[in-house]
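What follows is a single chain, given as structure tokens, in the form predicted alone.
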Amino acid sequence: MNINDSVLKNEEKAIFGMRSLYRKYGYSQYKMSKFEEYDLYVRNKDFLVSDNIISFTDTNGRLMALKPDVTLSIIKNGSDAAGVVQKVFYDENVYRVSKGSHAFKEIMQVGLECIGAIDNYCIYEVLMLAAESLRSISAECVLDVSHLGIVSAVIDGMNVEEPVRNALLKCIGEKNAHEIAKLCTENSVSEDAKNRLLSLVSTYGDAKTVLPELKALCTDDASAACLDQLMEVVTALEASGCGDVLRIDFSVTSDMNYYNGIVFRGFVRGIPTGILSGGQYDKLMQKMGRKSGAIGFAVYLDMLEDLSEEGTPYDADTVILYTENDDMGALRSTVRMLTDAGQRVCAQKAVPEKMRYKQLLRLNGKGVEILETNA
């Protein structure tokens, strides 16, 4: 069956986009259920969006709670084996608060998961498929990716505590330059060390400006070691066409609680948040006592309620006024000979409120009146 795209929603063209497109790649569709126990979403609230979680108790008396997340419960219901990649999918309601209204909603959210032995070619692919997952709803839009084992080994070589260092995580996400040189120096962090993480926070852009000068930057084994698998995934991306939309942008962090290696945010135009994030999180596998690499992205559809439906400003094509007096027999044929001729149509006795449309028709003894005309 064709399903017209003016019918559709923009994040209902999303998943229909994206189902099609990881599907081709050998994603499979994972369902879950409605409900999860709430003591796997409380042990783990820094990994979701939002750690408002609506919980009940199940007629057995344990604790359950609407999912706020789907990765959790994959993650939870998998088992590793050697050699193997398990390649999933999904589009599922998770319940949260809703960026945009700031109150509990039920959302459609869209996302896949790369989990097992991951290597370069796998993060490639999850990174290539979160690109064209934009594409699909934007043909404007960015994906940044950052990669934590670079910012981790530029920190780590300014020994600092904590809560330091997990200051200075917060401005690389805010790419606040003033209170990172303001904490280095109140830790006695040495000049150059400073300058060096100074200079990575400034540092975006396209691949090819950034890269070589990452190279001045990681000068220790362990940031080089990182620079290479960057280098080496980006330059696959722009091989396939990913190279319009990529930035590199480091302040794109996550807790590194859970998150490892190549993490990465995706925008289009005419939202002002990012709509998709994901990354590497081998230390969440590692916490849920699996011993498995993973990847994998989320898309928030919750935030396309922002994005302008370009091309469809109207309600309906035409809208038919009549009485109960009138002809049903001519009704009937008016509004398919206008819909089998692809218009949106719309009979009413009288016009609804706030209704759009092209034009306004009223069906009479000899015909049809056209009353107005907006197109």
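Because the structure is a prediction, the values reported are computed rather than measured. Numbering follows the first chain given and starts at 1. Rigid core: the largest C-alpha set superposing within 1.5 Å between the two forms. What changes on going to the form predicted in complex with its partner chain:
- Once both forms are fitted on their core, the CA shift for residue 36 between the two forms remains under 2 Å.
- Once both forms are overlaid on the rigid core, the distance between the two CA positions of residue 361 between the two forms is 2 angstroms or more.
- With the core superposed, residue 333 shows a C-alpha displacement of at least 2 Å between the two forms.
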Second form
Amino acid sequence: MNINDSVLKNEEKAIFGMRSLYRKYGYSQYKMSKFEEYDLYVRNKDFLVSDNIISFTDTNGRLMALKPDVTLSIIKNGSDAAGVVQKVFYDENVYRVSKGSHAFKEIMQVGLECIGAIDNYCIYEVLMLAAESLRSISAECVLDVSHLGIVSAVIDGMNVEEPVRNALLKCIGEKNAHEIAKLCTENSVSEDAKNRLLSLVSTYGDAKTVLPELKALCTDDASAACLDQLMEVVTALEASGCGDVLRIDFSVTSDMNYYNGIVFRGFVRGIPTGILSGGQYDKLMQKMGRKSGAIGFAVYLDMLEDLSEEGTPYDADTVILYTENDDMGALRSTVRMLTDAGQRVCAQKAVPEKMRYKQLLRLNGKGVEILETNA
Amino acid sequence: MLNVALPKGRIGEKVYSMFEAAGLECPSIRENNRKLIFENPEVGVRYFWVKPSDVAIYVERGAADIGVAGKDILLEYEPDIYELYDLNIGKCRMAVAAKEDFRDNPQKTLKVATKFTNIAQNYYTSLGRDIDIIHLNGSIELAPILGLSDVIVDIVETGTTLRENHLTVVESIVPISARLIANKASFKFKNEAIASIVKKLSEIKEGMSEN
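Can I get the form predicted in complex with its partner chain as well, since the one above is the form predicted alone?
Once more the chain from above appears, this time first in line as the rest of the complex follows.
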């Protein structure tokens, strides 16, 4: 069956595009149940975007949940095998509380996970697929990339208590340089360490401009190693034609209890929030008893309807009126003739209220009569 | 075109003057009329006046690329935005106030009346204090006078209203001032314009503090 591209919604087109993209790189589709044991989410509550979960008691008495997340289920159901990388993608609905309405919402999510012996090639591949996923949605897109190892090393150099550390991380996420300066002064952080963090926060731009500047900031062994990794991955991404969408931005922060290494967020013009979120989450793997590493991302498709262009001003090209006394054969052949000519035809006994159409026809005993033309 | 949400009122007018000095002038905004949107295509800017507490929502949802909001609003609603610059105007503080003869009894749940329930909750959680929040929309100072609450959490500018009602500041929570905020996606796609306005505003501020 040939499908006319124009009948597909943005999110449907995006799903088809991304599915075929991920398959091309050896990712297999992961299907799962809508439900998962509630306990899985309670144990990893902070990993979830929202705390609220729809739960219910199953017929066997077990407390279940409508899944708010896909990654935890994939990790739980996999196993470690030396040297092997499990590559899966999914398109599933998840159930979360929407920030605006404070009510549960079904969110369509597409994503992929690369789990196992993660190396720089795997990280490059996942970022490249993230960039291509964004491009499949809109040509005007940006993939912000950060390295939590660098952020962590810079904050470690400040020797501050946990609450101050958390407050600094929040400010980094907000690009809030003035509060960082204030926190540093209040907590007697050295000028050098303060300026290092302020430079990191103000860093934003394409990799070619930003990465050389970072060398001056990454002077200790830990951050220098992280910068080397970031440079290797970025060089590979540039070589495969993704350089134009990449931006280095250390305000991309994720919970450091779960994430480590490279983290990223994707934006497309016309949607006010990030629509892609991902990163390396070896720490979550460890918490769930797995020995290997992992990296993945999710694309939130519910936002894509904002990109839709104004639809056609008409609900149908032609409305054709008939009565019960009319010959059904004549009606059927008239409708068929018009649909074969590429028209959208709606056969009705009376014109539905508020229906917009280009022309209104009526069957009479002799043929078709034009009652109204709007086009 | 850079869309800018300005808070209606005295602070908003001061902010516009700063933007004007930074080269984003829009003379029609100074005309005395009831229009809400003002545009200057030549410099590529569109301003709109919104209720101060709504600026963060306009920016978070992308209707405005940037805006100016009080730190009180940002702490209360925690919008997902970038906080790019402290304009250092509209300065005041968020504080706990009570009747002049108030003595805190830690064995009792503290009754707190406020418009800023999130800020009050976070503050008392950080102290480990059990509280009962009474959300009010205005005339907060009445609550302790009439025995509705033990204390209030509210913005204190000069403290005149408190003094006239025999109330006093018991504790300062956080200093407040107007902040330049930006939508996260706009920051990516209009980066040059936004970075330029932040730079110019900081130059203007530095110039003002030098004089």
